[in-house]
Amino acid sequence: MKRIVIKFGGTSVGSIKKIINAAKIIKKRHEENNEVIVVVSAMSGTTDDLINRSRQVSDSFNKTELDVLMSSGEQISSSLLAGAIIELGIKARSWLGWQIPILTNDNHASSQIMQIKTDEILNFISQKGVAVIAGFQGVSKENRITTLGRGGSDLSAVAIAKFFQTDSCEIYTDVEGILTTDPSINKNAKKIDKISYEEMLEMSSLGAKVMQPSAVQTAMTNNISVHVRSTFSRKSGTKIISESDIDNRRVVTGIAYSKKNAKVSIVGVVDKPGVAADVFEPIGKNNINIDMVIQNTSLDGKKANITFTIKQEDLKKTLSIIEKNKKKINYNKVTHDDKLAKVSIIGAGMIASPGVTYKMFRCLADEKINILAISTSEIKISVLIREALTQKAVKALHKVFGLN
């Protein structure tokens, strides 16, 4: 007998009809003599609706109360799904995060799971019951409801696979698996049969929305094999596994992108030790994430320009922080540019394949796409371009690296 965790995303339980369909999938897996733990997201659109309601009350809605509000979506879907399973003649019940409990730290809106108590659920599934757990939520040591960040039900599923020592972790979604790129902007996107943790982590952190990055990180750290598959088809899906089990003859695995980026350049700062820390410390203290960073030094070595990228929504706040710290940073001027996009190629095979960088840059040049910034790692190359050219860039790169 195997123990499995099955997670259904919001689009997979977006209506009563879809919830009943998910219950039938669970029944089939249960009848295959598996101990089944189910993790469920809120019905599609619910979380956004709850956030919008909070904004009608206040633009700075209290974070602890926001977690209480946002977690209510999973309470609804877990109850409906448990009820649908019972209707099919199978013993089932729902659990909320605080009932298990799933213990987290108190970093509201993006908490980390510290411990999951397993006794009660293990006893229930050993007696042929199906446990339906509300994803995305937990409880802090202060006994307050917490949430795990957008897409947090993925993290719930992987963490449950870890603490319950399951044999597999299956993520059901509305696509047939991990695709080489976003099919909404490139119809030639195709399914990837196997992808390494490292490649998936890069793709998810660079804009691919199939899995939450922290969930991929947890799976990689604990060597948990994850199977992403469609709720609405019987196709095999994509397995996320160790890099040692991947055929790296494929140089580029996928193309990811993220829109709504902004670039800030601080011109004419004194080039001395600590200047970068002076620039980024107050920005970091205001919980603004910095992405690409470029520093250019003048020929005489006395002045430097520091350029970095942030999310478009953080631009106004970032410019205000820099202005407030002008005396400490000591710069000549600040320039900025928004409506930018980051496009990335990802592939573990890039490590042993010279010429990938040239091939990417030549492809973009041939399409008359100007590169505004560059960031690299062993298995990815990211470029900053004008947002309006995103689709053109993704399509061209997808073709030139043989992914069509």
Ligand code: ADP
The other form holds:
Amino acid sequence: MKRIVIKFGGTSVGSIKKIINAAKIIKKRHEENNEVIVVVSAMSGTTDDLINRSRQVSDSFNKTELDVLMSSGEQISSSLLAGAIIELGIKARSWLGWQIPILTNDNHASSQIMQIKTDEILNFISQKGVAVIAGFQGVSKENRITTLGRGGSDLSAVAIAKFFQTDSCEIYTDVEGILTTDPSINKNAKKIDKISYEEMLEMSSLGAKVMQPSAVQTAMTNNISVHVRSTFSRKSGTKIISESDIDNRRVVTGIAYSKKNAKVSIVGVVDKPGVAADVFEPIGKNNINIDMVIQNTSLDGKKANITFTIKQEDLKKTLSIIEKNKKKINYNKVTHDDKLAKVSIIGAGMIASPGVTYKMFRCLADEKINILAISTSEIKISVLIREALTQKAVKALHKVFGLN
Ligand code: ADP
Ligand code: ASP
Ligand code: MG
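Same protein, different state: after the form predicted alone, show the form predicted in complex with the named molecule.
Shown next: the complete complex, the earlier chain at its head.
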């Protein structure tokens, strides 16, 4: 007998018909003589809807209350799914995060899981019950409801695999698995059979929403292999595993993108030690994430321009922080640009293949796509471009790197 955790994403439980379909898959897996723990997301669209409601109250809606609100979508789907499984003649019950409990830190809206109590659920599944756990949520030691960041049911599933020591962790979703790029913008995207944790972490951090980055990180540190597969077909999907278990290293494994980026340039700051720290300290203290950074110095070496990118939604706040800080930083002017996108190529084999950078830039030049900023690591190259050119860039790079 095996113990498995299977997670169903929002699109897999987006309607009553789909919930019944998911219940049938669960029944089948249960009849294969498995002990089954199910993790479920909110029905698709629900979480966005709840967030929008909070915004109607306030743009800075209280974070702890926002977690209570956002997590309610999973209460609905977990009960509907447990009920649908019971209808098929199988013992089942739902658990909310606090009932287990799934203990997290108190970093509301992006909490980390610290501990999961297992005895009650282990007892239930050993007596042929299917445990249905509401994903995306936990409880802090202050006894407040927490959530795990958008897409956080993936993390719930991986953490459950860890604490319940399951034999497998399967993520059922609306695509065949991890594809070479997002199929919604390139229909030539192909399924990847195996991908390393490192590559998947880059893919998801750089925008591939099919797996949440923290979930990949947790799988990687605990060496949990994850199988991402389709709810709507029986075919096997993608295995996310350790690099050493992958025989053929591809130069470029996949292409990711993220929209809604903004770029800010502070022009004419004095070029002396400490200036960059003065610029970024107050921005960081306001919990704004800086992504790419470029600094260039004037010919006489006295002045510098500092350019950086952030999320579009943080632009207004960032500009006002810089304005407030003008006396300290002492710059000539600030320019900004929103509606930008970051397009990235990812591949563990890149490190051993010279010429990848050149090939990427040439490809974009041939498409007349201007590069506004660049950042690289050993296994990825990212470029900032105009948002309207995202699809064109992804399609061209997908072809040039032989992924079609
Ligand atoms: P779920 O509701 O199952 O959690 P998500 O919507 O969070 O599913 O993630 C699945 C979606 O991720 C797909 O529908 C697809 O549009 C998008 N996606 C982006 N990049 C990729 C990729 N490289 N491979 C597969 N899907 C991707
Ligand atoms: N329902 C949550 C969200 O939309 C969690 C998830 O889907 O994984 O972000
Ligand atoms: Mg998801």
